[in-house]
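Presented below, as structure tokens, is a lone chain in the form predicted alone.
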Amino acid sequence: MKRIANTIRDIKEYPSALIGLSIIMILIAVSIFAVIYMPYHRAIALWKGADNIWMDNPRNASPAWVNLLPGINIPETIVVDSAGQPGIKTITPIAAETKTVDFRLGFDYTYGEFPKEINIFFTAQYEEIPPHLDLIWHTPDGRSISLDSQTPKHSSTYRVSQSSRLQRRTGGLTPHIGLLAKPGSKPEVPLQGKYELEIQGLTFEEAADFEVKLVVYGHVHGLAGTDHLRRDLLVALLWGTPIALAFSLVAAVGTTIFGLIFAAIGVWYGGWLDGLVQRLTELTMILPALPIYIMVGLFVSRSIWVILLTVILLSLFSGSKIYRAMFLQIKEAHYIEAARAYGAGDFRIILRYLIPRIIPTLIPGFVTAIPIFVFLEASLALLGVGDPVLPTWGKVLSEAQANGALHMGHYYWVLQPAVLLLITGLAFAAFGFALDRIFNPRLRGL
């Protein structure tokens, strides 16, 4: 306990260690929050976009906090759903099984830019005859524009922005621009005010009914924005944290422990066993690790666990030569001779006297090795051999590169995961270098 207290006191003397440790604790807290708030199966379902869960999100939208900057008022997504809002729905019976169902979905548009697109979603309940709908668009200046007539299925979508018929009615303008443009403006600017979508429906069965949802897609969305598949990038940024930390931690622990044990066994027994450990160490030093990871990902499996196992196997003897030099000195110490004298077994000496002696000097190297594996996982994902299922920082960067995020001006798509990678690497490096000064007496004065 006294040694731990002294170590904590020494850490407080290094501001870089405190900053690095604080960031590491924040990353751990984010990881715990992500796992609790968004369990694994839910995170995978969200990232896959199951059941069109992201259809209310715009494509390639910047984070919503951009609007907090002075002088910026970028359109946000507007959703008007008739479900749960009885005040915008009017039902009038006109015959035994026939009735009119009318909707008025209104919203205020106060932005200086046009939306990305407009979609109308229908959910209808009927047995044989679908309802008939007439869609009318009302503008703030009193104009009424007939959009289309629909006979929706049980679940259907009217993509306003892709309607060629509507584009002709709006003078050749893209529909989501023509419907909101101020008349006579060149270039076109949005007419601000209250818009209303009127839907005049006719149902032909007693139990028939339908609901409508209007989505006017903005240019910003959520805390992290969206990608080309409308997915909220916050899912990958949150879940990328525990994945990165778990992958790097297991890899660092596995490579450090195995390298340490093999070096200790080789030094203690010596002879051909020590020579074998050294030859295997030299072999792993010259093997091209990255091409092997890529080959495993392409021909065996892209699962993160298979890649992790490959990383550990290729690093089993990493650092063995450094550990061997330390063990050779410790092996000749007097307390080792004393342990032999009272009959301690070989493995007891290795595990109780050799290995614990150098553990304090290994901690800094272990900490600084963690960001190496964080960047390795991201690099493999960027090269296209990352886990295809898990939402990780590297996966976000890979898809951003594949879809030309920088060329399209979607800088948030690249910067957010890149900044998280840099912060993680900086935190562990700062903390590890400070620990190296604490545990290495020769560096204390530097």
Contents of the next structure:
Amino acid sequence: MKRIANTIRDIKEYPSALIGLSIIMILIAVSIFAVIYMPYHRAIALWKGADNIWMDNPRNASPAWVNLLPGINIPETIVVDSAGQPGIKTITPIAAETKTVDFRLGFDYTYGEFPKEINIFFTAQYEEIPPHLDLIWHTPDGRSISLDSQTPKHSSTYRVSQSSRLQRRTGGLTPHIGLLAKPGSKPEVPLQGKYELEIQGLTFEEAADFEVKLVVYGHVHGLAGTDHLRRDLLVALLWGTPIALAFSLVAAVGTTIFGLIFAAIGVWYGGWLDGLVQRLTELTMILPALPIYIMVGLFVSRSIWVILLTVILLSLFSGSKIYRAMFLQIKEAHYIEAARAYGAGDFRIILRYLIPRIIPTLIPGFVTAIPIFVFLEASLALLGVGDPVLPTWGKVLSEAQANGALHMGHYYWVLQPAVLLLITGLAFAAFGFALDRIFNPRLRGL
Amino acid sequence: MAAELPSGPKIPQRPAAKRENPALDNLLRFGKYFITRVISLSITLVIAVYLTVLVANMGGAVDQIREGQIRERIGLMALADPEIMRMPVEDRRAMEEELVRLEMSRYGLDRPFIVRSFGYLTRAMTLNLGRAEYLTSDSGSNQVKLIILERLPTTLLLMMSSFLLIFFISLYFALYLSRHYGSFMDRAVIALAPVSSGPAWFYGIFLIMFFAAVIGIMPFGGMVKAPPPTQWFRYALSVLHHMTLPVIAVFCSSLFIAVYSRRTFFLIYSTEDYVEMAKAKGLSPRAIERRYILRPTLPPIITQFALALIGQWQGAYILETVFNWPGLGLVMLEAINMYDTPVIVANSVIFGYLLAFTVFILDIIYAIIDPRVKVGSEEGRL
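Follow the form predicted alone with the form predicted in complex with its partner chain, if you could.
To see the whole picture, the full complex is given below, headed by that same chain.
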């Protein structure tokens, strides 16, 4: 107990250790938050992106906080949904089965840039005859542009930006630019003010009805932006934290403990057993570990936990060389002799006297080893053998690389996971280095 | 530097009264050490490759390669034989199947895996893994061996230049810092040491973003600009230009930690009594550094460097994919994306070879600089 108190007192003297430790604490807190706020299955379902859950998000949007920077006013996404909002929809019956259903979806456009895309989503209820709709776009300066007529299925999307008929009508401009451009401006600038999408619908059945949702996609979204599949990167950045911590901690513990035990057994028994452990350590050194992880990932299972098991199996003997030298010294210590004298068995000596003696010198190395495994997960993801379902930092990074994020200037996509990896790595490394100086008095003051 | 060391200051020999020729004696011991190391490393390598084969065949991958090869050959044979081609389709199929079965049993593919695995081992050791499924070498061949060997020099070029640069720069820099212990530079390096927790490819992404995407003075990746210059001088210059960022990336990930740990070694050893003694004798600081500090610290430094090197080789594969450097790592990525099993297995084997050679060469350097090896002690080994 006193020893722990002493260590804590020592840690306080190293600012780098304090900073490192606080970052580690924050990461742990974020992990707990992530697991509670977004349960595992939900996170995976979100990341898979089934059922078009991300349709209201723009593609490749920067984080929304860039708008807080002075002088920057990047368009945000505008969603006008007729469902749940009164006053947008007016229904007038004109015959027994026929009704007109009119919508006026208005929004204020105040940005100096054009939106990324415009989509209109319809959900219609009918038995046999779908409703018929005419769409009219009203600009703030009083022009009216008629869009394509639609006969929506139960659930359908009108992709305004991809309509080539509309493009001809807006003077050859991409529709989402043409619809918002100030007339006669070259290069085009958006006309600011109140726009309105008018929809004149006709339904042909008693129970028929429909709803409309207009989405004017912006260039920014949420805290972390989105990727090429419109997914909110926050999901992966948030959930990447517990995964990175769990993976690296288990890997570091696994690799350290087995190396330690095997080294202790080798040194204690000596003879052929010692020779065997040493040869196996050499074997571990030249084992092509990374290609083996890749092959396991490709041929056996992509699951991150199978890879974790492989990492531990391959490094069973990895540390033995370093620990051996320490054990050789301790083996001759008097207290070991005393233990033998009172009749302690081999395993009792190894587990109770040999190993605990070197654990303090080991902790720094253990802490500094954690970043290696944090980055290993990212490395494997980058090579395309990352876990297929888990949202991790490495996955985000590898998808960004694969989709040319740097070439296209989507820096946020690369920077966010990279900075998280960097912070995690630095925190553990700084903490480990400080611990090294505390536990190894020879280094103290150096 | 390395060439200087062996001829450097002589470690006091044991009384040479019974020895006729100490130089020859040393040479013999060194020879024995050399041969023991070659044998032991070869055995280790064979076991490592065998394990690789076992892992590769966990999903039946190697079996599929072999069966594919046999089917291809028999298919070609059938095409070339007009007699077979004239047969009805069903008969031809059945005949081909029968031939494949015969060939499989001829090669012993119907025997239990444990027997076959030794056959695979020899094939893997000689990189004789047949033809790639999709990839081809730049010269157009689809021989796995050619694809792999063609990429080896580019990988070696990039990694060896980074390794050597880092080794010597970190050594001199660490000596400098140990002389200026506590200076601003010294403290800066200590503060920067945790930066080395990130692998080279990771810093590579930042470097590409800054120098290639934002500033635009460096290429995004590749080894030489397209089209490649015809003059050898311009070609070399272009390669150098493309190499700069990856080498800096390796520097970011290994230099600070290397300097930090070497400097610590130097500082620990420079407080030894014999160094004080040498100072008292009035030796120049350079001589003290070379004879009394560098000499005893080099063996542990080499060990450390060896372990770092082995870690770096792993990183090299990913560094290449980030920088699009046409080496073994990039071919591995291509093979993974196309699921080209023979190339993946061969690439793993050559990776084992690279690691074994690294350990071997460091062993030799170790033997040259560590006097304990000369006097025949068992401890003098990595």
